[in-house]
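A lone chain, given as structure tokens: the form predicted alone.
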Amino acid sequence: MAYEITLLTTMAISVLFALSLNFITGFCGQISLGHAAFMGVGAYTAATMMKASISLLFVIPVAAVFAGVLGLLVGFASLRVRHDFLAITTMGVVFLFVGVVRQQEFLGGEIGISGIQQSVLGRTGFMLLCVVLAGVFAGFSLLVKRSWLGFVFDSIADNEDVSQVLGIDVAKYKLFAFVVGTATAGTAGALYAQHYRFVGPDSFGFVESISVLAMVVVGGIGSVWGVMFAAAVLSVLPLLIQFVDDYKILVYSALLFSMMRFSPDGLAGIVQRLLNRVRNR
């Protein structure tokens, strides 16, 4: 039973993390290649506080706020850049984060922070907390996608200049997407720290940013259900198949390339096309 709880917890955290990137990239069209840095901020914030015996339920919102503030700063810095330049800018954030963490002794340096105490919720209670948080944000994402805000995001993703002409405050909504997405990534980071009871600089590098991007692309950029399914499957594959664990970046990169080349709308697009064919018949 303990193994199944571990798998469900891992899946829930990965789903929450992938949905946080989907909110920025899938909904608002802002490419981010450094999303793991925001998860790292939440994880290190949570690890430091939990080492001081502070309750997890208090730690989670604090970690979200810290990650959201960093997201706001990066969002402000990214307002004047788009597309490839935005990707490069966000990629620089993750390298900067890892470099800073490695040099700070109070954050554990190269070794990281270990010995994080287990929450009073226990394994089952913590698993349920992760599932609930992932479900709540999934519901929020669906609500946004089907609301007027979702149409605003679609307009910005399609063409920022036209959106500006139509009277949409592009900067405001881009910043909103960045803050919500990064704060949610910080929440996932806090859960990660409690789940593994260890955080280190190698846990939140460029490889992790590519991994979560692969989950979003494979699931279908902008699709809530597709991203949830892809994140759940890809997060546990390294635990179930040794080859995937040994060559994780190779497997994820191959999936990323294959989807972008043959099905840019991901698994969600494939399922939709199959359903359309069945209906037509």
The other form holds:
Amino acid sequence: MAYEITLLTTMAISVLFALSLNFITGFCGQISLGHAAFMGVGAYTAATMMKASISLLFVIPVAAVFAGVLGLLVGFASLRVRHDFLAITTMGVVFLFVGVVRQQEFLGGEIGISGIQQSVLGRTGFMLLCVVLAGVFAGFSLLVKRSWLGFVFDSIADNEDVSQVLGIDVAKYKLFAFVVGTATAGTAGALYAQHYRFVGPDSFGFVESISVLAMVVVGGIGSVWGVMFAAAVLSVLPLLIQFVDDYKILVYSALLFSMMRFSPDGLAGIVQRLLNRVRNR
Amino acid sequence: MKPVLEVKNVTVRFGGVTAVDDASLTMQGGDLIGFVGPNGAGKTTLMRVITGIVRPHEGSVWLEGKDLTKLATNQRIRAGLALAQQIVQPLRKMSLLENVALACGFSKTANPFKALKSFDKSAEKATARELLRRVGLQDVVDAEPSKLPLGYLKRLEVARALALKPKLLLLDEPLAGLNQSEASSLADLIKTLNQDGLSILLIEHNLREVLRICPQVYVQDLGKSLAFGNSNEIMNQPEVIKAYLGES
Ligand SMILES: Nc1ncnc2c1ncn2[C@@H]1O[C@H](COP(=O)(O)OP(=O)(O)OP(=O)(O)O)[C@@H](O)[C@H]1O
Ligand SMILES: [Mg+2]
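What's the form predicted in complex with the partner chain like, now that we've got the form predicted alone?
The complete assembly is shown below, putting the previous chain first.
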């Protein structure tokens, strides 16, 4: 049972993390190659607080706020850059994050923070919490997609300049997406810290940022169900198959590039096309 | 009554090129003005200055007595401008109906929180359908823009601009790419909209239609305001004729 609980918890945290990136990249069309930094901010915030014996349930919202505030700042700084430049800027954020954390004594420097105590929820209770949070955010994402907010995001992802000419305050919408997405990544980070009871600078670097992007792209950029499925599968693959664990970045990058090459709309797109073909028979 | 639009001494330079050179224009509410001039006269650039897409080096733009100079494009749209662009820019991943419906929902899209609380699109879609019918696109409402010829997308631009319920409608060559009967029916629509009270500034190379529907014209040449007034009189002025034909 314990193993299944670990697997489910890992999946739920990854699903939440991938959906948080999907909100920014999938919904609003803003590429990010540094999303792990925001998970890291949440994880380190949570780890530090939990070491001070503060309850997990209080720690989670604080971690979300910290990550969201950083997200707002990065969002502001990124408003003027697009596409490739946005990719490079966000990549810079994750290198900066790792670089800064390594230097901080109070964050454990190179070694990180270990020995985080288990929460009062116990392992099963914590797993349920992770599943519920991932489920709630998935529900929220689906709601957004149906709302006028989703409609506006579609237009911004399609063409920012046109959106402006249609009276849409593109900057406001982008910042909204950044804050929601990064705060949620911070939440996933807090869960991560509790799950592994350890955080280190290498847990939230460029590799993790690419991994989560791979989950979003493989699932289908913008597709809530596709991203959930891809995140669930890809997160436990390294636990189930040793090879994937050994060559994680290689496997994920290969998946990322082959998807972009052969099915830019991911698994969701493949499923959609198959459904259409069956229907049109 | 304040003029609906005042362009005061606007100058725009792109590197060494002065695209707009100290141009001024005043429009009264209810005007339908033909904005003409040879290629490269800076018409589109001036239109972009009015909507805030291009920032002028000098000069200012006023809408109903309100200075727009410091406002971003989206704020100017909400202040009452709408633009149908010369280079068509449909949202490519949306149908024509969705393109127009999004614009119709401008009150719901004022900010993300309001947009998040709004779900129903039926009213906007109904209005969008009606607008697409008015520009003659009723048969392709569900089509993808990338599958349609230019003449259709030009009219989509117009429908989308109308969806914003503007006080002042800016049209940049809406008739280009349309055949003669399509052009004259769209020109008729422009005329009708104006008769219903909408102020319209119309950039157009199709002089026949301009002279047919616009009581007044504004002529620009080499970025400078050349003439403004009664269409037939202006188009007979020697310097206007020269600007159009004289380069040869
Ligand atoms: N973004 C830009 N960068 C550099 N030069 C530009 C830019 N936009 C316009 N120009 C130049 O400014 C001048 C005016 O261009 P503009 O498009 O405003 O003319 P126009 O009157 O709309 O012409 P047309 O009738 O062909 O549409 C031209 O010489 C053009 O090459
Ligand atoms: Mg032009």
